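Taking the form predicted alone, here's one chain by itself in structure tokens.
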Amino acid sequence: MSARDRILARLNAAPVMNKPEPDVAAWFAEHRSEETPAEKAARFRHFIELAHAEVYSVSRGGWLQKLWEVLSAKQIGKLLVAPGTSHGQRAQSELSALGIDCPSYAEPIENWKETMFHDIPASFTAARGAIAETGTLILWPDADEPRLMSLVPPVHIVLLDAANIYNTLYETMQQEGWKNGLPTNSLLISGPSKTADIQQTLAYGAHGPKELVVLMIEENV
């Protein structure tokens, strides 16, 4: 018998110790207080801004004006959008009239990889929700808004409805029923891409967008 077999035999012969599952719900109920939507929005904003994201409060009908202002301030004349979504369709329709080129992700990446990686300065997607405790956006990419839209362009602009901000990741998973199914890719984004791998010097944009802009829809704006 080899050493490996002897180790496995001892492990298999060890008595099974049944332990109760931890009461996760009770822990969160004791350690995380309930917050109003406004308090959750404020906490989300505080933490994601600490990670160098830009956050703008916008109204449900006025977010396009702020999107235009952000693009103008950054001198961005081209924005990748998803016309298969309501927000992407609106952005493409109204920004094009204002002189912003709004291409869409309309074909396999193999057919336009060079353009995507070298000629798209910014993209615009929506967030499914967010987590206040960590200042984290939740994105569920799909056929209309593929994952590369939030990974490749140097500037990523995200539309977030503050009504979909949860206190914690646990609350998000419970209320959205994540145990019943997840997409192929789900993204948790807590700021621009950054790394300190080289000489512990923090650099932005190493593995993704170097700028993250959040347009947060709030009812009191």
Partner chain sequence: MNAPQTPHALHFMPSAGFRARSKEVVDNPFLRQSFRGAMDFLMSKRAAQFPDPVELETLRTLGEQIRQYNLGKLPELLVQLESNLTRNGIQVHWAETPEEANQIILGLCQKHSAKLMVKGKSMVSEEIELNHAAEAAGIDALESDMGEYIVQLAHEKPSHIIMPAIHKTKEQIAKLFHENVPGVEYTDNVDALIQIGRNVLREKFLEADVGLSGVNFAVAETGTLCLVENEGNGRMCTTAPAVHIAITGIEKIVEKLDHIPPLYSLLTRSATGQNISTYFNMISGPRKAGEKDGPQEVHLVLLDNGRTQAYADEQLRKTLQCIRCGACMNHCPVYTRIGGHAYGTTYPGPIGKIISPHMLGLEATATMATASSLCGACGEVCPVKIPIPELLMRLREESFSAPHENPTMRGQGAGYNATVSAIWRGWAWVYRSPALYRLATWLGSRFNWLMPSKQGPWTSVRVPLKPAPKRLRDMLKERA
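Could you output the structure for the form predicted in complex with its partner chain, given that the previous block was the form predicted alone?
What follows is just the one chain, with no partners and no other molecules.
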């Protein structure tokens, strides 16, 4: 018998204590009320700002201008982008003209890990959506916008469409049908990296981004 079989045999030999499945939906229906898109956007902003993120309200046409201003204000001359996406494509073509170096995440990380860790001051990705209740961004990294883009560069700039903000994590999972399949890696991000491990003193930029900037498209919201 393997360890697996022995463990399962012991569990199966234990008294059966079947409990009914609790009604999670009912709890959320009772304790969380629906909000308008504008209210959700405001709540999202409130909480993620509390967690030390910077949020800028932008328009669908105007976000690039804001991105440029943010980079200039932070004196960042290099931005990692994902040209396989429309926003990455736009950032790359327009920012390059303004003198910002916009390398692409074009190759598997093994080929350029050193550069990624030492030589990329900032990155730009989109968020799939967000959660108002906790001020949380939802990211599903993929071949175009790989996982490390939102983790290694010290500054992470995220484009979010406020039309995709949900009330709660529960509502997000329901409406997007997460149970039918998740990507290899999916992430909730609620601020820049932080720690309070030294004398309960809060410090930002522990291992992930030190700064998180959200460009929130608030048209029609």
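What you see is a predicted model, and the numbers here were worked out from it, not measured in a lab. Positions refer to the first chain, counted from 1. Take the two forms, superpose them, and find the largest set of C-alpha atoms that agree within 1.5 Å; that set is the rigid core.
Asker: Using a rigid core fit, what is the CA shift at Leu11 between the two forms, in angstrom?
Answerer: That residue's C-alpha sits 6.3 Å away in the other form.
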